[in-house]
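So this first bit is one chain, no partners, the form predicted alone, shown in structure tokens.
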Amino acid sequence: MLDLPFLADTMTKLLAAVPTTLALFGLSVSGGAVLAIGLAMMRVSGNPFLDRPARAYIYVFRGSPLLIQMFLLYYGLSQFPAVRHSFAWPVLRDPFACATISLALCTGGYAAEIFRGGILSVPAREVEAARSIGMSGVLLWRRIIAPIALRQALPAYSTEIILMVKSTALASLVTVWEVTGVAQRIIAQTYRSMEVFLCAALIYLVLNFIIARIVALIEYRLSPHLRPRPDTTAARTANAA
């Protein structure tokens, strides 16, 4: 038998933690996207002095577990007196800030390669056509390269975004009380892990469903050329009849 009052109380407590989860997700994805754009630009620049640091960064953050990166940032840096006496200490001693920075640094490495693939997939003829009419520099990137690259990268980037929603659960391990952290606290008090984790999983499913639909809508808006064209011949025939 389901204990409906317990489930309702658990769901209420977990929903109260959703804003923290969304804040972690929104800040880390935004910061990671800005970082990824810079890294992708460095990778496609053709300059070895820009490409090699970007390549090393991507290798480090894609090649090591996010949990270790988070622990090193939150627990590791605090062992150095120079860090504790620096201007950055008010940020680095805050678990929410450390979790957000760790998530942003990690997703920046993954998203940089996704964006790089999107940029490289822009057809050369589109760039040449734009240049032939005098378009170059920022205007070329804003009107031609960036829209096409974003459209090409969006399916893979949507997967990375959804993974980030689930990765916010790791923030509970550095004492951030988001959905998973609150769930663990309820379990420690009640010893009813099945019901609590089912409620938490339902919240993550709903969040990911909403985010996936938003990304699908953006992809639909960016791909008008892939939608079937209306049959104007049939419409004219019907009007003539």
Contents of the next structure:
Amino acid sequence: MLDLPFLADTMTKLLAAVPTTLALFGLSVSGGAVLAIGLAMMRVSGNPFLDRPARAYIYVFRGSPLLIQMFLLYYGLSQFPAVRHSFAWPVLRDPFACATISLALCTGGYAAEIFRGGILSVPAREVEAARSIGMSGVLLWRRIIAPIALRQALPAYSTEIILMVKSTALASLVTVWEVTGVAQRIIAQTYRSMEVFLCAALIYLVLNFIIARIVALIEYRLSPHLRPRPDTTAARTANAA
Amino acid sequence: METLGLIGFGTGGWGALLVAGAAMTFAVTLGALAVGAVLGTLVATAKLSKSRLARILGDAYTTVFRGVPELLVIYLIYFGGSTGLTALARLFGQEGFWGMPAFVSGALAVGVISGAYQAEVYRGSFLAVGKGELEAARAIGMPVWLRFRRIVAPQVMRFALPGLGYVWQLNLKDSALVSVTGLAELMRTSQMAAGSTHRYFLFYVVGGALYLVLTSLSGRVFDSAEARMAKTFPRGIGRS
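Moving on from the form predicted alone, please list the structure of the form predicted together with the partner chain.
Full assembly next; the chain just shown is listed first.
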């Protein structure tokens, strides 16, 4: 029943596509995070001229499916001769670049709201305390607001990161040969859909498991104040003895 | 002018088909929400159960269906279902390939994913129901089913509503992926319109705008349902 040589061969081919999936994931998550920081700052600025555009951006990118955003960027923009003759064409012609950009634009909208929640959770007294000793501007953000906000936002952001790993599969629909794309190509040659898709599913599960562990580790490192204190009395008794 | 004609309702206009596509998207999502409600309740019950095996199975379900790309789940259900259906047809002496109906496989696939998310929503809501209320109901001798109907279900629904609104939005957007099986929902219709007129930009913008209409209108429905719930349960935040 189990065709082990076929499964091993499929696994080898799919694993060869993992770097493409990881590149899509890494580039789009980091690009999206930079975008999200900007959008979140605009949202909390209190200035309507900054807040409104950020709000509109988040509404559009969270309210429509990523697939249609990706198709709009890849097929939609190339329709115009002006785009085809512009400096941006080498980028917009490339399916990998298009997929990465649309993934980043989409996650930017979701992550902006997560970061905004984190920033709003920073207690006012901490900011006041920092201001009262003369801290302001970049230093205030770097030392007080950003670390507390990040700690608050991390659990929600880890969910968004896992969703992004899964979203990279959509790149296969604009002909990027990442794991799902390669899986489809193998199926087109062998007609054995179930075995190949199950192998691909396994790869995504393992990837997500590893990424979830890494985020959990970061969360642990960032919250020493929530851990129980090391048992000093036990150590003291041991020393005395 | 020509653009208006293309997205309008006259001859050569794609308006009617796009609206039909949006209705199909809504129908798939509604079906998925229903499938997910049944699966989610079962999985949440399994995850809260005293039996270790049931807990492991429940955890496995949510881990798998929240960890595998939606697109793969849709492919798996569509192709897997068709393979199963063909085998079944052969058993009854029918020849040839039997495909899954795209609507059924789409609602089932998105529903299976929805179930994984809904299970977490129901589990959290159940844990938020006051223990004292359950004990009180038991103390006056309420049988299990009555207790579920009068005490557990209304409160779980109330606590679950915001989470369900989130799951609904997720499903609505996931349903766009069902287009890969050829179902003429909004995404697929936009693709067809774009392809046959070569006005890709126009039709993807219009399709995206229709998705925005769907997500914001249904978001408003959930908001007002929440407001109504808050009125029938005039209490502070959570239980008190």
